[in-house]
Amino acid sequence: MSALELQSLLPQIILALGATTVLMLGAWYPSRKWILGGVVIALFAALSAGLMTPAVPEVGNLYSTGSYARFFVVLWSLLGALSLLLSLRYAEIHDLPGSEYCALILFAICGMSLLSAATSLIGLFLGLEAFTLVFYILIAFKREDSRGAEAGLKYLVMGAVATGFLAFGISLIYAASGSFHLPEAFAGLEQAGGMRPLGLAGWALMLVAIGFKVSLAPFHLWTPDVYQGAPAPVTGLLATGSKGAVFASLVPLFAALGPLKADLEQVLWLLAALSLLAGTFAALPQRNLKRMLAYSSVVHMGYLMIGLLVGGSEAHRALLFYLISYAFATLAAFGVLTSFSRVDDEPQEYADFRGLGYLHPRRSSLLAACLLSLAGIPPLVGFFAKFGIIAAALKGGYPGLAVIAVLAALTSLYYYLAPIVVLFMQQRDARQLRRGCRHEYFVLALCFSAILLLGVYPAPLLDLLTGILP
C-alpha cells in the first residue's frame, strides 16, 4: 500500500491506531477515562474525514475514499464518540474495564465505516467482519449478566451463520464473474434474458446474509432477545451503526448492480413487506420497552428495503435521510435508558416507568419525543423520513409497498404510544431511577436537537445527501 493510499485512510487508521493504544496504555493504567480518550479519538477522525481531502479515489480496489464514504465516517464517529459519552457513568455504575469497552467501540467505528466505503465484495466482506466480531464481545460485556451471556451467544451463532452465507454468496459471485470489484463483478453476471444462474444463486445467499445483518423478517428472531440483554448503550450502536452501515454499503452496491436489480425486484419486494408486517405484528403485544423498540427495528428495516428496492438518486436519498433519522431518534431512546440504569438492573419492563414522567420530566419528555418521532408524528423527522420513503415507492411504482407502509406506520402508533401513556398517564408509583450526568444530557440535547431541527428543516442535509450518492 502506497503512502497516498495510508493518506486517504487516515481516519479509519486514526480509529484503528487510537483504539489499540488505549487498549495497550489500559492495560498499564487502568481507568474508566480512557473512554473520554475514546472520545477525542472518534472526534479527530471525524475532523480528519470532513476536512481532508484524499490523495486517491480508491485504496487498493476494496474502500473508496469519495464524498460519501467520507460522509458516513463522520456519521460513524459522531454516534460512536456519543456512544461512549452515554456509557461513561454506565460503565462507572456496572464496574465495566474502560479502555477495553472503549477500544472495542473504536474498533466497531472503524469496521463500520470501513463497510460504508466498500468498493469490493472483499472489502465489504472485511468490512462486516471487523464490527461483527467486536459486537460478539460487546453485547456480553456485562459477564455477570446472564442475559447477555445468552444475548451474546444468540447473536455469535446468528452472526456466524450469516457470515456463511455472505462468504458462500461471495465465492458464488465470483465464479460467474471473475471479479470482486463490484462494477466488474456484476458486468460480469449479466447474460441474455438476465443474470447468471450461479450469479442468482450467490445473490439469493447474500441477501439471506444481509437480512440476518440487519435483522430483516424472517431472519429477525434474534432481535429482541439481543437487544433485551445487551447493555443500554451498546444496544444504541448496536440498532444505529451496525445496521446503518450495512444498509450505506447497499446503496451503492445495488446503484453497480443496474438492471440487472430486476432479477432480485420479487425477492426483495417480499423482504420488505414481510419485515413491515411481522415487525408490527411482533411489536404490538410488548411491556418490554428493548424488545419493543427490536421489533419496532424490523419495520424500519421494512421502509429502508422499500429504498432499496425502488432506486435512483431520488429513493437512495430518502433511505440515507431515513437511517440518519432513525439513528438519532433510536440512539436517544436507548440514551435515556442508559442514563436511568441502577447497579442492580436497568429499567425495561413498562411497569417500572409507571408514573416517570412526573419524577424525571426531561427525559421521560425526551423519551416521548423519540417515540413519537420513530411513530413518524410530525414535525418531528420521523414523519419526513416516512413520507419521503411512501413517496418514493409510490412514483416507483410499488403502490402495494407503499399501502403496506401507510398501514405500519398507523399502526405503530399504538405499540410506540403505549410507553408513553405508562410515562405519564398513570398514578405515580414509580420509584425514583438514577439522576442524569452532564454528558448524558448533552448527548440527550444533541440528539433532540437534530431529531427536531432536521423534521423543521430538512432541506441542508438532503441537498448534502444529493451531492454525494454514489
Given for the second form:
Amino acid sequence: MSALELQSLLPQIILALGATTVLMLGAWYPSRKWILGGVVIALFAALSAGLMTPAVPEVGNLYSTGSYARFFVVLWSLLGALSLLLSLRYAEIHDLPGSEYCALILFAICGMSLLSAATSLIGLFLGLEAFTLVFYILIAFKREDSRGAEAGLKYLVMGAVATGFLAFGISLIYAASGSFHLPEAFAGLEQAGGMRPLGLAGWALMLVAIGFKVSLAPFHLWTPDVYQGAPAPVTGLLATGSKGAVFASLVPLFAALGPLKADLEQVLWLLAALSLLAGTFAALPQRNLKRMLAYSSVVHMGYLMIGLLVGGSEAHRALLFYLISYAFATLAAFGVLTSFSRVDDEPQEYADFRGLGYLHPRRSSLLAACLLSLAGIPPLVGFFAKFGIIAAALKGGYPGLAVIAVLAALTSLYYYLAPIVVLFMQQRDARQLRRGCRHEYFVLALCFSAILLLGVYPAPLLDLLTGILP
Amino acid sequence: MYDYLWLIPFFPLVGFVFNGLFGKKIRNEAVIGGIGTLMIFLSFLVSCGNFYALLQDSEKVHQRVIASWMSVGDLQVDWGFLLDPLSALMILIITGVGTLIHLYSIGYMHGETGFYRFFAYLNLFCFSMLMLVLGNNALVMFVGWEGVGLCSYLLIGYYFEKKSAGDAAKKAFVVNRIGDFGFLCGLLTLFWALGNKGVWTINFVEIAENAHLLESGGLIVTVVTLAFFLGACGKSAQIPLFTWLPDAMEGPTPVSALIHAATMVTAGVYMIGRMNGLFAMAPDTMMTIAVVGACTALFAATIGLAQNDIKRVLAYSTVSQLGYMFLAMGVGAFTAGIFHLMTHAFFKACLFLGSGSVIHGMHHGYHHAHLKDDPQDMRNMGGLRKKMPITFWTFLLSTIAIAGIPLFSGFFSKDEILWWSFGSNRGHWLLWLVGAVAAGMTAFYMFRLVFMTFFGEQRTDPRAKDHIPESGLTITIPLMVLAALAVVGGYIGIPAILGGANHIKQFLDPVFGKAIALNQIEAHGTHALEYSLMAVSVGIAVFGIFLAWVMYVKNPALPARFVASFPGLWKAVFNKWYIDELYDAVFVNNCKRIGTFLWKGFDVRIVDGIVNGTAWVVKGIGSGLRYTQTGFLHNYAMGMVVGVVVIVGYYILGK
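Give me the form predicted together with its partner chain now, not the form predicted alone.
What follows is the whole complex; the chain from before opens it.
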C-alpha cells in the first residue's frame, strides 16, 4: 500500500487511529469526557472526507475513494457523532466506561465507512465484520442488565451463523469466478459454464447473510429482542448506521450487476414482499415502542429492497433518500427514548407513555413527528421518501410490489398512531421521566429540522444524491 | 436589483423568527417593536429599489428563481418570484402601509401581555402576503394564500381568552376554507386543462402565454375562473362569503387596518388581476363578478348605515369598497380595480388607525374613571374633534377621500370604476346605478360616523369625559402620512378627460393590455356623457354628506323619528339583514345535523364496523405471527436455516 493510497483512506484512518488513541489514553485517564473527544474525531473524519480530493480512485483493489464512498463516510461519521452526543448523559447515568464506549462507536463508524466503500468481496467482508463485532459488545454493554446480556448473546450467535454463511458464499463465488474484485467476480459468473450454479449458490448464501444484517424477513427474528435489550443510543446506531451501510454497499454492487440481476430478481422480490408483510403484521399488536420500531424497521428494509430491486439511477436515488430520511427519524425516536431513560429503567412500554404529552410536550411532540415521518405523512420527509420508492416501483414495472408497499404504508398508520394516541389522548398517569440535557436537545432539534426541512425542500439532497451515484 | 427580490419577504421572516423565538425573553417593547418595524421597513426600501428599477427598465416582466422546489414528471415547481408592474405596486403598498402600521402598533399595543406574539404574527403575515403577491407560480401563491389565512386567524383570535374573539377567528378560518377549496379546484382544473393541451405548468407567465390554447368563452375557462372567483370571494369577503369580515373586528385595530382593510382582503382582487388573461376570456364569469361586486357594494353599504360600533361601520365599508374593486374587475377595468385597491389601502388604513386612536383615547378615559363602558360605541362619543385634533383632521381627510369628493384620491379611482361599469362593453347601466347609489350611501354613513364621533355634544360619561387624550407620536405619525397619501394618492391616475396622464394605466399596461386588446374590452362614450356621469356621482355623494349633516348635526332628533316610523326596516338593517341567522339556519345547523348523522349513524355503525372488523382480522394474523417470536435462539436459527435451504435450493435446483 503506497503513501498515496494511505492518504486517500485518510478519513477511515482518522477514525481507527482516533479510536485506538481514545482507548489507550482512556486506560490512564478514565473519563466520560472522552465521548466528546469522540464527537470531535468523528466530525474531523467527516470534514476530511468532505473536503479532500483523493489521490487514487481505489485503494488496494478493496475500497473505493469516489464521491459516493466519501459521502457515506460523512453521513456515518455524522450519525456516529450524533449517537455519541446522545450517549453522553446516558453513559453518565448508567456508569458506562466512557473511553471504551467512545472507541467502540468510532470503530463501528470506521467499519460502516469501509463497508460503504467496498469494491471487493474481501473489503465487504472486512467492513461488515468490523462493525458487527463492535455491536456484539455494544449491545451487551450494560453488563449487569440481564436483558442486554441476552440480546448480546443472541446477536452474537445468530451473527456468527450469518458470518459463516457470508464467508462460505464469498468463497463459492471466488471458486466460480476466480476473483474477489466485484466487477471481475460478476464477469466470471456471466459466462455460462459448469461453475455457474456454484456461483449462484454463493450469491444465495451472501443474500442470507445480508438479509440477517439488515433484518429482512425471514431472517429478522433477532431484531425485536436485540432492539429491546440494547441500550437505546446503541439501538439507534444499530437501526440506522449498520443497516444503512449494508444498503449503501449494495447499491453500487447492484448497479454493476448486469445480466446477473435477472437471476436474483425473484428472490429479491420475495424478500421485499415478505419483509413488508411480516413486519407490518408483527408490528400491529406491539405494545412496546422498541419492539414496534424493530418490526417497523423490517418493513422499511422491505421498502429499501424495492429500490434495490427496481434498479436504475432513479430508483437508487429514491433508495438513498429513503435511507437518509429513515435514519434521521429513527435516530431521533431512539434519541427521545434515550433522553427519557433513568438509572433503573428505560421507558419503552406504551403504558409508560400514557399522557406523557402533557408532562414532556416538546419531546413527546418530537417523537410523534418522527413516527409520523416514518409513517409517511406529508410534509415530513418520510412522505417524499415513500413516494419516491413507490413511484420507482411503478415506473420500473413492479406494480405488485407497489400495491403491497402502499397497503403496508396504509396499515403502518395504525401502529405508528397507537403510541401517539397513548402520548396525547389518554388520561395522564405516566410518571415524570428524566429531564433532557443540552446535548440531547441539540441532537433532537437537529434531527427534527432535518425531517422537516428535507420534507419541505428535498431538492438539494436529491441533487446531491444524483451527483454521487455511480 | 431584481436579484435581491428574495430579500423582500425574507426580512419579515427574520423578524418573525426573531420575535417568535426570543420575544418572550426580551420583554423590552422597544426592541421587539423596533425589530418588527425595522424588518418591514427594510423590505420597503428593497421594494422601492425594485420599483424604481422597474420604472427605468423597458423590460417589464422579471422572474427570479431562488431554488427548485420539486419536479414531478413534466411539472417543475420553483421557489420563484415574479416582478412586474402589478406585483411591484402591491409590494409597495404592503411594505409601505405595513411599515406605518407596525410603527402605529408600537404605541397602540403598548403594555399588552402578548406584545411579542403580536409583532411575530404581524411579521409572519407580511412575509406570507409578500409571498402571495411575489410568487411566480400558483403554488407559491397558494403557500402565501394559506399563510395569510393562518395569520388572520391567529390575529383575530389574538385576545383568545375572549370567547367572541375565538369564535370570530374560527368563523374567518372556516369561511376562508370554502374559498380555498374553490382556489384549489380552479388551480387543479386549469393544470389539467392546460396539460391536456401539452403544457404542464402552474407558472403565471406561462399560463398567460398559453391561455389562448383554451377555448375563449368555453366551458373550461368559465369553470376555472368561477372556481378561482369563489376563492377570491372567500378571501375578499364578497357575497356570499362576506360574513366573517365584520366579525374579524374582534382583532386588535392595527390588524383590522393592515389585514382586513389594506392588504389581505385585497388578495382576491390581486389574484383576478394576476390571471386577467384567463378571466378576460370568460365573459360569463366576468359578468358574475361584476354583479356580485355591485351587489356586495350596495348590500354592505346598507348595513353600514345603521351600525353603532365604530369599527363595524368601517368593516362593512371595507366589504362595500371591495365590492367596487370586484365590480371593476368584472367589467374589465382591471387598472381601475387595482387603482382603487391602492387608494383604498391608503384611506381605509388611515380610517381604521384613526378609529383605533379614538378607541385608544376612549379606553384611556374609561380606564381612568374605572368604567366598563364600550369604548367602540359611537353613541358614547361626540365632540372629540377638540380633544383629538390630529386624529380628527386625518380622519376627516380620509373620509372625504372615501366619499368620492373631487381632488381627493377616492374620487379618481371610484369614478374610473363607475365610468367603466357604464361605458364598458362588459358593463351595464344598471351596474353603474347600483354603484352610484352605494357611493351615496358610503358618503352618508362615513359622514354619519364623523359627525357622531367628532362633532356635536360629547355624550361620554361625565366621569371619563375629560380624560380622553390625543394619542402619542407613534400613532399620529402614521395617521398623518396615510392621510396625506389619501389626499394625493389619486394623482397618479387622473384620467385623460380631466387633463391628466393616467400614469397608473400606462404603468400597468404591460400586465393588462394584452388581455384587454385580445378580448376587445373597451369603454366608449362621448366626453359629454363621461362628464355628466361624473357630475351625477359627485352630486349623489354631496347629497349623502348633506343628509348626514342634517340628521346628525343640524337635527339630531331626526334619526330617532326615522327609526320610529320604519321600525321593521331599521331593525332588519341593524341586524345585518339577518344574514348570519340565515346562514346558521340553512348551512351551519344542517351541516351540524348531517355531521352528527354521519358520525353516529354512518361512521360509528358502518365505517367503524368495517374498520374494526378489518383491524380485528389483521391483528389476529399479527398475534398468530407472534408465536414465531419465542425468544429461543434455536427457533430463530431454524428460521434462518429454512430460509437458506429455500433460497439455495431454488438456485441449485431451479437453474
